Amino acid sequence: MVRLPYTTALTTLFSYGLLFVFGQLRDFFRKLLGWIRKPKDQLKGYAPICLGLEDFYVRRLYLRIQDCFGRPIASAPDSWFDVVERCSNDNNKTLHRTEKTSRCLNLGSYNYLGFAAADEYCTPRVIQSLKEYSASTCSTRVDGGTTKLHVELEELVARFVGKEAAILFGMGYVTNSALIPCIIGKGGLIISDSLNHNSIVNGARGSGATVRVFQHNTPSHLEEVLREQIAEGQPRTHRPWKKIIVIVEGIYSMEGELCKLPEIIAVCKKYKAYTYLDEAHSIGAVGKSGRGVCELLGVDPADVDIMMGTFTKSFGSCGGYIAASKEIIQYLKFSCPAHLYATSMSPPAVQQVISAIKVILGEDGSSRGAQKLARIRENSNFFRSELQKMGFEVLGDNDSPVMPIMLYNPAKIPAFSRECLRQNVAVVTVAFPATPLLLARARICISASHTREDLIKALENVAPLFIPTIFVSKGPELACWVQHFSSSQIVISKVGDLIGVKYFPAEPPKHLNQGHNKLE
């Protein structure tokens, strides 16, 4: 959990207050001077579709920094990729692509195991499946959209995660939002982690079930909520709940934290509640053999009633899956609208996942899968520890490839993003409404395709402006360290100092020096 310091909270609120006040003043004077013109396509008598605080937020806050979001790329999302440069002639209201690209270190994509780029085992098989099946089945699974590849992948996924059966979906987001209403409805109780993904939130809202929230990753509060709700029963009637489902994530995508799954499973068993585990960011990325948080934390997959995951992160493809008992999967095949009415997964995308899982399991005849898993674990733990040594406030747990760097202040969001891009490092910044208003952050995603040299370059650039103000004044004992690093090109540390997002004191430079020599 983030414990926001009072001074940081006050300065952040003050910054948003200034933006809000000046935005309201600008809107007032635009109306006063008659600068607002009604859209030509607005019909007389119709209310405007975009109106209110949401429209104000987009116009007065988001558009100021929209160049930091949605940056187009012109290559595969490997460890390095090409970012298309954009320009604006109207103060960021509209952005225009240019013909120029910048070669940037990719710290934003979910390419955890490096399968998103060309792979010696996966790519030839994907190309062959494209020739054999074409790009789309042009049909739903219950009509003509099931190929032998879909059946093979369902069996492979079930075996990989340790469940009896599995079902595929063409989109990860829909896997949650369309499936949850199928397994619970009116008279049921959903207890959801307070920081669950939006797909879970929308799925829970659309189910018609009563929804209660427990404090993020806090099993003791989950038990309090369960005990209270079981005692009270359904609203008004106080009848017993038809069923209770507790929904958690394996790795929380905006926090990088591992779920306290063993404790949560124990609570659910005690109160006879079902467990729904979203492993979108953990499956394939953590665990000795890539089987997710169950393997990492020593939980028997049989203790998790429903396991959800996506193929968009560790497997370099698209779509999602649900793994559970044969009874549940058979029920979903007859009732889930995402299975009945949506076009099935593209056959080449299915083949990509099949090939990636076989590499992870070593069924390709090599040890590349084990090497990738070891590399992402080493890269993640190295990068996290170095960021913390430098004084950044980094969320998350060891072994997690997701590491948010807290920015807080709205002015630091574009400053951090633009300066990193100028240094040829592509990062993702996240703000409201994806996070709470005061908790803006930069989210770093580490990949097995990153080399140690890539990570060192991204970590610590001691620029000439930064050196004399921080280190030279501290005496001759740091002279060797300054001389060693003054010639290196290391980015995030420099950017952090330039815009002031190191909220904790950095460790003495000798630790970084020792670590660097050890790597060499």
The other form holds:
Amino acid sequence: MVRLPYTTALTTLFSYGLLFVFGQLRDFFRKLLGWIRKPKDQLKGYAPICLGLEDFYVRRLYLRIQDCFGRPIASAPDSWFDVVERCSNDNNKTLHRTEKTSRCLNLGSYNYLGFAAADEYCTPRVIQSLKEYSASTCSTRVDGGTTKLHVELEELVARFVGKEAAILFGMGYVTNSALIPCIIGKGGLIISDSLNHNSIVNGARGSGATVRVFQHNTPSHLEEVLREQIAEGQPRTHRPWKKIIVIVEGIYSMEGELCKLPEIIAVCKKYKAYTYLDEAHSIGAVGKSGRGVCELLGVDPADVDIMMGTFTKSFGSCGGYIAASKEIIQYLKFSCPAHLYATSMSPPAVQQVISAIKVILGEDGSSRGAQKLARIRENSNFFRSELQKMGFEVLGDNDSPVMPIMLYNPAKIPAFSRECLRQNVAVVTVAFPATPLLLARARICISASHTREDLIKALENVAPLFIPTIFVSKGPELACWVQHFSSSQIVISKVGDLIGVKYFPAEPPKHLNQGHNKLE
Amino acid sequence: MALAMVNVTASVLDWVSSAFDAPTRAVVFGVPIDGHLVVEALLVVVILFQLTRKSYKPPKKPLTEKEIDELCDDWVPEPLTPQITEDMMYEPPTLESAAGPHAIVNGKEVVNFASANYLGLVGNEKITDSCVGALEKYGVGSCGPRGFYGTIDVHLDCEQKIAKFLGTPDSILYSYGISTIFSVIPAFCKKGDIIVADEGVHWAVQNGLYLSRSTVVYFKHNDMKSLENKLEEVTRRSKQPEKVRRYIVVEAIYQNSGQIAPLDEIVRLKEKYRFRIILDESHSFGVLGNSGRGLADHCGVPIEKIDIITAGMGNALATDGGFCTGSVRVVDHQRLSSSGYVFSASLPPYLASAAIAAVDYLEENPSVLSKLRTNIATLFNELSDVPGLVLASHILSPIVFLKLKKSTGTGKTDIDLLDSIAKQALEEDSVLIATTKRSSLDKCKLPIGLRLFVSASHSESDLLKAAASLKRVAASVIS
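Complement to the form predicted on its own: the form predicted together with the partner chain:
Zooming out: every chain and molecule, the one shown earlier first.
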């Protein structure tokens, strides 16, 4: 959890207050000017499409730093990519693309296992399936959109995840929002984690069931809420609930934390509630063989009732799946609107997932899958520990490839983002409304295709003093470091110092003491 | 008896008045204590005493831990899904080739009327080449939402291309067909707004209307009189026209019935009553109009009059995803407040480049539209006398919709009958037809039927074969 020191909270609130005041001043002048100019006749009698304060945040705060978001790229989102430069003539209100691009290190895309770019095993097969089945089936799954590839992938996913059967959807967002109304309706209770993703919130709202929230990742609070709700029953009528579903995520994308799955499953079993696990970020990225958070935390997949995941992050494709028992999947195939009304998943994307899973499982005949999994684990742990040693406030658990660095102040968001881009490192900064107002952060996503040279660091203000000691222990890496001055950790460390986001004291490196001992 | 009462009352009154008029008996602290002061002081004390007493509330007894334990033990949840019945075990036909006009199902070649491949672009060489180029350059997925390095230059090119093709200032791409409409509606309609929608809209629109939490009023399917009445009613009832946003939501070609909305009528009504239009053109983009620009082109309405146009690209353009177009304000607003755009990964780049190639093809070969129209007309003619089934779609709609002339009684038996017709047509005559399937969550009450999606690449013999097969099968099944 995030510990927000008082001084930081005060300064952040003050900054936002100042921005708000300036925004209101500008709005006032805009209204004045609007009075003076004549209103257009055709809009008379119509309410404006965005009323008053609804888009205040967008107009006055977001537009100032618009160039930090939505940066277009001109190549595959691999470990290094080309970011298109944009320029603005009217103070960031509109941005125009230029022809120039700059090659940057990618620390923002969800490319956990490195399948984002053309892969030697996957791409030829994808192209083959494109020629055979074409880019789209133009039809829903039940009409004429089921191909052999879809059937094969459903069996493969079920086998990979460890459940009896699976069903595919063309988009991860739709998987959640069209599925939850199918399995629960009025008279049911949904208990979801307070930091769940927007698709789950939408699905829960669309189902018509009552929704209660429990404190993020706190099984004891979940138990309290369950006991209270079962004892009270439905609101106002106090009839017993028809069913209760608890929805949690494997890795929370804004915190980088793993969910406390064994305890939550134990609580749910005790109170006979159903569990729904959203593994969008964790499938393929954690666990010894990539099977997700269940494998990592030692939970039997049979204990989770419904497991959901997406193919966008670790498999480099698009779409989502649900894995559960045969009866549930059969029922979903009969009544889930996303299966009955939506175009089926594009066949080349299906083939990409099939090939990616085969690589991960080692069924393609090589050990690339195991290497990728080991690399992403090493990379994440290494990067996280080094960042913490440098004094940054990094959230998240070990083994998770997502690491947010806290920024807090609104002015630090564009400063961090622009300065890193100037040094050719592309990072993602997140602010309100994706995170709470005071807790803006920069989020780093590590990939298996990042090499150690990319990540390696030397603290720039202590490294020159300890070249002899470092040289002995990390010879070849030092040579590479010397060449790659724009490697990411030097950059992040320098930028962090410039902006002042190192909220914790940096650990003195051990080499310092050894050096002193040697001298004495 | 009465006299005794009167006597008692009189004596009490005497006593009270004497207490009041009693002369000063004592002087306390310089204040003369008259008799009535004592009575008044007593009264004040009694009043204060009553005020300080708590009002009677029955004591609240919270449940003890043991009782909660018992309740939790007793509670039995329903199973997550209902019991699986026979008709839930439906397995759709599995294709073993591309979904073109001829496809391979179970090793046999069939004529495919179940894919909405209106322009025949499935398997087109140019599109496949552009996809291959995009796959080699960008890989398959885009690995991120649009705000976080998921915006690839092909997305921006595609948006500009579509906007230029339609003649609107800007457009925005979504990564999935049905998520387009159910993200657009909640982005513009909030609680308190008023929406007048057709009762035959498909599930994605209904879901969007539900998520927007606005007041929704339905009018009779494709009935302009009913629409006018509802607009009149709503305008009369609403109090603050300047603060409340009002929308009409219609589809250009309705998926559930094959009807076409009369856009010129709707625009006239919209201007009269000051509403905005949200038009879903999933099945009419690339089909209607002289150049395929959709319903506005077909009805001769200038495109600026339609406020928001959305479409899924999974039909005529033979790719996936969707787009929304309108004025600059409309499109910019969605970039931050449309949930399906902000919180979801972006469209895979090869599908965006397929969309660009498809629009290029449509611009260069407008003759494909007249071929499509001829095919639809031929099929329509042939199917006008199928025994037991009647045509319910518009004559220009590429979705040819056949419904039962007489319902067999219950919805379930109707579905079974239509399913058996489709199954026989597939097994005996190798013609793949789709029946409408309704989800239990769908609120649409329009009749179900058989749907044939006509494509420009169907040959005349395909159409005649399908018509002959349907006539034969329907005659044998419905009798």
